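One chain follows as structure tokens, the form predicted alone.
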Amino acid sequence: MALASHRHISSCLCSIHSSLCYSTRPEMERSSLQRQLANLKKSLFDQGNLDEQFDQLEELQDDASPNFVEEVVTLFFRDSSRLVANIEQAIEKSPRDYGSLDALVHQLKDSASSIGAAKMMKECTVFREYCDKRNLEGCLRSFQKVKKEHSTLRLKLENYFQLLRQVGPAEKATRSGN
């Protein structure tokens, strides 16, 4: 009778010890994407992709609409697309119109300045010098350098938005350290 009972204390303990590691792995499978999300966020601040504007935008959002920030920045995407490419129009059409070079490339600046984009501030800030100066070569590296920022903080931001979706709702990622 002893061995039977053993048996079934033994059995219960195990089933217990499953339970229990199969019910905290989802827990666990959550922390570490909590943990991946706020150090992709940190690395996004840290390498100057984005600055408070962007933690700004993420304290709008709130339960009635959860999906906020990254509505906002999928309408950037949207027409900072097509900002890129009448810039790309601009730039090719002879005789050039630096004035409506710069007016194009001030309205991506403050497009970007909306998200938070602080490398694609920058690289526009430097682009409308060089339409300043009326510097064609110039215009053209920083246009290239403009359009390189552009494709990185989308690919950057669309993982970013993927791994918060994982994470589920309601999560926001916090930095690392801050």
Given for the second form:
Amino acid sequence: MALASHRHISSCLCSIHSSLCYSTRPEMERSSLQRQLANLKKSLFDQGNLDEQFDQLEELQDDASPNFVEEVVTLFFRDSSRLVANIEQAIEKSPRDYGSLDALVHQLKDSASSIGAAKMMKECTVFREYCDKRNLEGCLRSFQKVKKEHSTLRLKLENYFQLLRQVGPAEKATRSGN
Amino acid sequence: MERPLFSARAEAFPAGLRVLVVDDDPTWLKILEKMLRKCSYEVTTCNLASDALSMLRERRDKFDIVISDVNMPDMDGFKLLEHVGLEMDLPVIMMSIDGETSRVMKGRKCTS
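Could you please show the structure of the form predicted in complex with its partner chain, as a counterpart to the form predicted alone just displayed?
Full complex below, order starting with the chain above.
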């Protein structure tokens, strides 16, 4: 109980702080933030973490859904974490059912494709190949890579949305009934 | 009654087209819903093929078209296609994710 209210207080303070900073921040600093944002996005693409599907999501965002991309990404990480946990269970199960394991990885890969998580998709493909060959060591190795990319991407996108919030307008558009 | 030929172009379809979209992946479902809403279609989402089938059976005339994922845990998309084709005579679009691209295939009406 005490911990929850502590976090609540600190997040309130953070939002007050950032809105104060936004209103007093000179234009130069704002455009430097915009540059940071552009660079972060560019690196996500250049390093192959994301592909053009992510652009498609940004194109879908509009006044009716002003936070669409962040909502989709949040939903993805929530659901994919569940899939990763299921894969973890399946891979530790004895005897190992490579068929079910493959089905789970397939699900994860399809899900990753929804936000354009290209590197995750590639690692899932490799994982599935090892499932096919019933190569446990290969499976374990590629699963490590999948999990690593999952966390890396999550962090980078959290950064991205945080920057976006700092750069963009302070107030959020109200949702039209849809 | 002659059924209009389905074309992949949204302009061929009127606003208010009543779509039932079925996908077990919640992220894809949200994205598809948004895409279809932007086309001014009336969208109903469903994440279970068996629920979709019940919905279609209950509200037979409430949908114009069904869009369904091929790969679902409770029921294969093609199985859903079969049921819908046999019972309801609705056009069905099957979706398949191949590698990095999402491919929309024309659903064939099943004849017994």
